[in-house]
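In structure tokens, the next block holds one chain alone, the form predicted on its own.
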Amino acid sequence: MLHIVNKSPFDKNSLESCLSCAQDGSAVLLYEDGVYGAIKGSAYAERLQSAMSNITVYALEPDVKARGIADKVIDGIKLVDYNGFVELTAEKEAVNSWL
């Protein structure tokens, strides 16, 4: 399954919702604001790296450079571009949007 997140983790939990919520083998993506979750350092980022152990992290890289936060990103989260983004949507099962 794809979980895909954009709202910040440090206004809305769900980003801490989804990880509680995806399987092994699951993905994730940030977008929008959802890609300030992928700031090292962060109060999330302890919690996003255990999770990359069982699924995979991307984040829309357009979105990362528009928040100025491309040098700040997770070591292990994938950056994708938007034909990224489609092709994950298409090449899994299912697709969860946390709202």
Partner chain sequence: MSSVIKQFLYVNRKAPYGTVYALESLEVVLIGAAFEQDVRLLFMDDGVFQITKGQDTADIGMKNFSPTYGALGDYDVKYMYVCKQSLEERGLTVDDLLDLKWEDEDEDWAEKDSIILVDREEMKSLMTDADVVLSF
Contents of the next structure:
Amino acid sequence: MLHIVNKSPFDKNSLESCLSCAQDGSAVLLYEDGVYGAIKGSAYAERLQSAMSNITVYALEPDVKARGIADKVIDGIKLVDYNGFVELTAEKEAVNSWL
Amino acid sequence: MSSVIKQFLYVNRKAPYGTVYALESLEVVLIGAAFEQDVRLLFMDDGVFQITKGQDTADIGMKNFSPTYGALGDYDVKYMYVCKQSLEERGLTVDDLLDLKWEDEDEDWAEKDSIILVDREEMKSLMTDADVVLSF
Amino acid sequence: MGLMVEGKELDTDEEGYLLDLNDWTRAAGAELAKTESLEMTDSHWEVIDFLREYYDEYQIAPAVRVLTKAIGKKLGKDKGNSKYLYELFPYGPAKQACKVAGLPKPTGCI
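Having seen the form predicted on its own, I'd like the form predicted in complex with the partner chain now, please.
Every chain and every other molecule in the complex is listed next, the one we just looked at coming first.
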């Protein structure tokens, strides 16, 4: 399962709900304002980092660059471009979009 | 035009590209400031992301409007308050923000910092002291 | 609707503003000035160059008050007043000069 999240975890609980429902071995892709969840040293970083022992977290690089946080992404989060996004959706049998 | 100068406080709470609030707020600020009012901005919650350095929107097909905050000094917007706690929660410091300045005409155009970090108590008085509070 | 510049047609809106500011060249500026019946002089171009630089840095065209103040600072106090700018651009410095400079209509412009 691929979970995709486009809301900031500081503004909405979408990412929190997603992480609490994500099975071990699934993937989470942060895009649009969801990429704010990927910032190192934030109040949310620890929560995401602990989840990363069981799930793989990706962030959409164009959205990361747009928001000026490219040098602040938590180690271990994989940056993907639009093609990578498409490949992930093709690879996983189901996509769950947390709006 | 009325000669009464009112103090306007624009409260910015949204991240810049996910919704249109930030851009709309900036446009209203520019219009309001063109009419020589006392315009001040407060960035709190995800609004602090509006003024992060190094934004590059080339790959998302949207206009990067962060350079426009740099023009606000020319519009006599001298006070850009930033919520300290909101910055900390987001793993940011003042060094991650744009270097925003205004020039003091009375002191031979000396450059002064526009950004002022404030805590919750100071934010309460900012909102109380303003004649008009506009929240985006 | 378009503007013919050196044999090439550039896209404009219904009021004759360039749609793409990257299309702008000095020759395009000269053609745009003709549509406003402006006789361009070095003083006109000085303001046009200033506007383009301002837009490049801040991504907006400045309001008239901001333009006069900034011109006064950069080009001298004798030029930093609305009388000087309205003599150059009688139908409004921000509006007419922005058009010649190939910029969008200024936000909150008068």
